[in-house]
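Below you'll find only one chain, the form predicted on its own, shown as structure tokens.
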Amino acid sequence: MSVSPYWNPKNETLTRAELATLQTAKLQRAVAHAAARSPFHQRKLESAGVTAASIRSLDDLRRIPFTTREEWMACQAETPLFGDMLAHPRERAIRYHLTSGTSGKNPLRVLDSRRDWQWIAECWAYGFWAFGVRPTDTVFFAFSYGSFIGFWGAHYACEKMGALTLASGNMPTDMRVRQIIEMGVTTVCATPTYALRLAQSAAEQGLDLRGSAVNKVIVSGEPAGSIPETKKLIEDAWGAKVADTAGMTELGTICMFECSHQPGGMHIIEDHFIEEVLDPATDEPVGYGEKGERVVTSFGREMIPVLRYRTRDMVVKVPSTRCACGRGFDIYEGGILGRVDDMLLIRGTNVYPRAIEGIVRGHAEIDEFQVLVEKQNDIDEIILRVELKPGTEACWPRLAKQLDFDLREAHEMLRFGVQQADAGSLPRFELKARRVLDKRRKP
């Protein structure tokens, strides 16, 4: 294994034993820095009776209360525009940024001090030397710069790695395929969605992607990164690996990155989180191998400490050893599985977007798709609307009843409704896809 040169190389290749010690030493500053400068978490922690001393090993990790995204937007709700969350004044902060929010909520508000920059970008560089990605790498961000963090991180850890950084800002679509190309880009950042939507671009201008000098397109910021069916698709289209990356604005870097043997899922960045794996109705930890929430410590973070937030994420975690690259992170098979709070529950049926993503991404002729929720008579219909792409619309018969076969073979037999879109009607996304449209009356 050719070990990263960011923080410490040896983290990396620890034992389990050696790394528990690691993170209970780090839990352990954790907690004393976030007891005696966040107000938030003084409260929590002494209703708990925990203290750092009294941290020994992490079993004691649970004893910590959780942290939840109401119990933030809250706090900050009451204190604008911060809460009491902050570990340190308001002027000791380099950086703002928002959470991408969601319909009908307050996004999250979240201040980084030069320290947190400078570890956010080196999170970054651990996941993308895993990768590949060298000093001598052009690396191309396809990523409006706007106060959502997305790929902020990592465009200055490929500035600290040495390699050529581009910012396409507000550049659309067909002129930041060309800049690729003209540029001799080997590195793409972007969603997965938009990876799909630049070869969408490339061929509509008769631009040869699969010719160009792009070896590698590292995506994040959606589970379809790690979706066979929709990795497939991209490194068809581009003619290059495709690396999967995830981490949360709350979190304030990537969690987990994808190393160039692919092993099916993403290593944990385990020596600067902590990352359990609960049962979202127990709260009990699950074993290797069994789905749960992933509920996150940072070691990072100095203006907002983070301890045991719960992510609604839903994952598998496995031993590193399912990998050979020789790191001993630990590993999320399939990467975000989905949210606690995406399931779609239909006439009785479970129903997941990222499993429906999966059936439609099998097949070629779909260009984009949007899934739809509503009532028809008092009863809960789902509808799969699918935009073909040019020149296959006389596939459409067989390709509709195909779809119905595999949708009702995934989920119980339950009917999905499935029409096809008028070319260009669906929505186009550059961050993160929206394509599940909810209807129905909340109560």
Second form
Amino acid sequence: MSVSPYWNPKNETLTRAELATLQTAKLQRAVAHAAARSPFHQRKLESAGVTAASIRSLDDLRRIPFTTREEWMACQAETPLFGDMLAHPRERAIRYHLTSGTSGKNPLRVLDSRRDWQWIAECWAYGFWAFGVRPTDTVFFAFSYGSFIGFWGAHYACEKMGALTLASGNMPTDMRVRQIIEMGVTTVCATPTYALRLAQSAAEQGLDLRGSAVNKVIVSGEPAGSIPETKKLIEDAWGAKVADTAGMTELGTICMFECSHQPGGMHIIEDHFIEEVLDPATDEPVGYGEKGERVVTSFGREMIPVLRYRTRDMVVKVPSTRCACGRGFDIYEGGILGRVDDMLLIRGTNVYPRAIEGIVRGHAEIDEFQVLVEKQNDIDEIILRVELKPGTEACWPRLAKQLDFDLREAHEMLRFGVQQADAGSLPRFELKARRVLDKRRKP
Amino acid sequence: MSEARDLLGRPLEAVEREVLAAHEQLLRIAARSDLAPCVRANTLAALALTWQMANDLDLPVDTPPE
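Next block, the form predicted together with its partner chain, ref. the form predicted on its own:
All chains and molecules follow, beginning with the one already shown.
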């Protein structure tokens, strides 16, 4: 019997018209569930005059009010601990998680039921299967398994599909690397930053990752997983293919994944989510190939219905036909391109952290970096601080010149400071990296 | 009785009817009041799985009890 390349062949190969029919039916059910059980959504749907019966096509989606992070935080502040968004009593939940807090805002608290956890794992399974993970694989999770939801769902997805699953928990980095090699691990899951850190640790220990059994590195948690320069660094260090995935705690799981055909972006899991792309200034939909903010409606999570959640993530959607894999799911070209609010304005020039990372990761000598923004004599200054890999210090004069040139060239000749940082002086990250330090912002 | 259909409006295939039947069988077990804790907990766990099977196949099932 041949094994399907799709985790869910029925839905992954639907035509766009069939997908619209399915999404409309699921949207009706999602609205009915939210209106019947979640006071938060009841209020909003009622005030907009939206009922399940009034949803007749996907065009009706736009009548549903947006849900914002600020509203969600406010409802949790008004009704601690979980607000009134929950659609079932707390007793139905089996797990509690928090958002990562990297946005600098108060973390959101989420509860999930047994059914939710099956669904969370299911969405991850779409992605892992699409990149070639199979029951014969040995999968290592370089993840601390704390209250941040991170790779928890991916762990369960691998158990569900029958792969041998290794949870590294609080294991130190050097020990993780040794276990990856000793256990014949074929698939490693980490943030892009931490995948590089593991490779660095292997080099420090004199261990050969390229000669190991690892042939897939699946990353999540940072936009860097879709930055070609960062991806290439990871692929070179591991001698393995790298696939990106993206999700958020607010949605419980991933909403998109990169398949083994690697079309330069991630397929959206469109039988479990509706992903709109809107102009953040006008809230009007943008077309294929245009950049906008992703707004997500989820069909699977029963404890926390999510209708039209403004993610603040910037994306460009392109048609599914861009990929040869046969899936009908559209694609976010280049993955998550950044956040609506992560642009830095420096002396009138727009600077995006992703663009800086793309330049920095083009230089394999760079081990870690940080972007410092501060006022000097009332003038905004942006400084790139760079830590070099041991043994590469001699390249600094040439590298500093090149970085200075590349950064200016990419930013309308904006002046950047480029500084060498002492070895080991910059912060290292296991979860989401925070490399931009904007000292102009009030704490 | 009208023929059961999935959320796409298609008639159910044989395997889809079997998944629905398994889910409904588990729902009947879960509704009993004489279950030992081990049977109740495992029935609820199994229901979460059959719900997900039905969900993947676009079958119109309601949320499992708790």
